[in-house]
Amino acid sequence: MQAKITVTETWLRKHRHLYDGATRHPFIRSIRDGNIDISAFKTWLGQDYIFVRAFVPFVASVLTKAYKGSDDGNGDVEVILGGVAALHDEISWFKKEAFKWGAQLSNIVPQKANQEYCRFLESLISPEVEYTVAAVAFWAIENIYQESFAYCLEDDSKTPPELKETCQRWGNESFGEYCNSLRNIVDRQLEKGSDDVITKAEATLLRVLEHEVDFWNMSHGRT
């Protein structure tokens, strides 16, 4: 029997151009090709540190929505709780990495693309936003990083040795499995979602993709 095409697979096929723009952005390609401007990397490092701090309350809100809106038997809460716990280590990693590169995180001012992305996250925290919609955003954000940095670890990549740890952080197989778990949650929710919720969830995916491209553009020195 032929496997059923999931909603997320349908979306990724439908919006492949935009998805590739987020996961194969020139900033990511410059890491993979070994010609990244280190100043661009430092820009990304500082801005992403600010973003991750804003990401924490968003993920906490997804956890709350999962507790209220998911079937306990599917283990949604446990999967998302693992993501919440990992963010503590992630913030510590950013601080350690910034020290290594001589970046002062306390002096960094969020740029416009970052401010707009953080405002978007904050809008999803609202109790009026359905669990399915918030879960789509959560999965998309994590999955884009996984695919982007895994691309920089392929056998034919020329990623600089000093950036391999960064790429391993999100590009490793374990993180990929975690992203697949999030995707399974999303597809289960979409399977039983109303047309209205599915429409809003797809629009949210597109917003995430647009914000990710803008974030890479900002890091890459583009407007």
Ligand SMILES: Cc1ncc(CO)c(N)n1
Given for the second form:
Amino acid sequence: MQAKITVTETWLRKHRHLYDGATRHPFIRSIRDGNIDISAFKTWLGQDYIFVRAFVPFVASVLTKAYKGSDDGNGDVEVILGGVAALHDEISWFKKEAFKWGAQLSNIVPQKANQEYCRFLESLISPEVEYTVAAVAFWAIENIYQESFAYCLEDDSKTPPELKETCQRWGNESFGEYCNSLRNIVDRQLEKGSDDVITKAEATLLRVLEHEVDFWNMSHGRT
Ligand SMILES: Cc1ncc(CO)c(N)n1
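Switch from the form predicted on its own to the form predicted together with this ligand and print that structure.
Complete assembly follows, chain above in first position.
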């Protein structure tokens, strides 16, 4: 018997072009091809540090919604808590990495695309945004990084050795499993979601894809 097609699978098929635009962006390709401009990498590093700091309260809000909103016999809270813990580690990593590259994190000004993305995250913190909708955004945000950086680690990639650790951070297998757990959470929620929630969740996914592309564009110096 064939497995049932999940909602996320349907969406990924439907929006493949946009999705690949986020995970196969020229910035990512430039890492993978080994011709990345290091100043672009440093821009990305500093801007992503700001983003991740704004991502923490967003993920905390998803955690709260999971606790309140799902009949959590499924362990959603624990999966999301794992995400919060990983972010704690990630913030330390950014500081260490910035030091390595001689970049300052304390006086970075968020660029426009980053400001808009952070504002979008803040809008999703609102209690009026359903757990399912927020969880879709969360999954998409994590999964795009996972697929993008895993792409830079494939056998035929020419990723510079000094960038491998960065790619490993999101491209490693256990981060991939974590993203799959998020995807399962999302599909379980969508399965029982109202048409209204499903429509909102799909629109939110598209907004995430656009913000991710803008974020890469900004890092690549194309804004
Ligand atoms: C812009 C952006 N998207 C996703 C992630 C994954 O956590 C990140 N660190 N930054």
